[in-house]
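In structure tokens, one chain follows: the form predicted in complex with this ligand.
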Amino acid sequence: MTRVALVTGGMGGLGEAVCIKLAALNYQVVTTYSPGNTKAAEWLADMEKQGFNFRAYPCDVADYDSAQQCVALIEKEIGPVDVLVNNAGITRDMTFKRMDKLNWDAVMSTNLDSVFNMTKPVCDGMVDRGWGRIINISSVNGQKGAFGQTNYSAAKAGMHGFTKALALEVARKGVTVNTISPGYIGTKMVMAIDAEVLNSKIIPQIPMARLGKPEEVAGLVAYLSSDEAAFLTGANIAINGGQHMS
């Protein structure tokens, strides 16, 4: 039996990680992109010359009806959800000071409301067929908070509330629902920050001096989609070189 693996986001950073490794693992990956991203066909030829078999649908996660619409064709397409991965999100940094609604608005509902947008057409069909995994990609951010990340740093802390409530009311039906809070990771999200600041004020708070690698959170990824990870949820994994440990 192939499990479908559906990654929002997957054409990014961390997503691609995690696309190749749960592909590397059997499961049919189904991928999701902006509706804007012009690149998305490109994306797929350089996959399939790697020899890797995704499907991808255009879906705006921070819109209900995009995500309701998008996961209804993945499923006619090519069958129920069985792994989702909350993956897709952004960042606007700016202070308080600076902090206006549409940079507030853009980031809660790219990063908090696509959480419910697509976990809502999957969950059902999870419980009722007895087999789930939802894992939310987080921030080490959400947990420890981070200047100029009001908008970001309370998504992603929201998340992990979605992430315990959802993972009770579905315990006993065989779906975990999970959060991955990753600390800095080497992808563009991270490199477009300036160097200077990287190099002088986020890499010195990493005990272990560097940046992860997308392959490591990949990883962590795959082992809670797996069967081995059946008596874990409602938790928050915590994978950030030892920066922030709660």
Ligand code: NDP
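The structure above corresponds to the form predicted in complex with this ligand; please provide the structure of the form predicted on its own.
A single chain, with no partners or molecules, comes next.
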């Protein structure tokens, strides 16, 4: 039986690495993309050239109805979702003094409300089938905070509160719920940071003295998606090169 893995925000960066890793382990991988994304077909074609048969559906993960409709279509056309990776997220960084309600709401809805929106339509099915994996991609800054990221840090910390509570509810039903909190990973978003800032301020904070690799985080997602991870639930696993230990 081929299991279906749904990765939100899978077109690029960490999400793409997760899609590739799960596909290599014989999951049928499905990803979502923002309805305004004009490069989705191009990305799918590029992945197909690399040998990956991904499926992709437009979805505004911040909108409850859009998430419901997206999952319903996926389950109709492909099958029930066995693994959900809540990876979609945005940043709107600024000091709290400058932050307005619009930028607060944008980050909270995309990074935190989306976890509810996407989990709600798949969780009951996982419970009924007696197997499921829900993996929430948080951040080191949800653990320790970050200057100029009150919105982002609050949303990412909230993800783990959601994880712990839901894990308790579904633990006896064969469904696990876990959080992964990456540090600075060498994605396009991080590599876009000014090189001087990256090399003089960020990397010196990391005991391993380097950025993480998307494939390293994807490997952790793959483990949490496996049968072998059946006894691991409600955890927040840090993968940050030693930058923050708690």
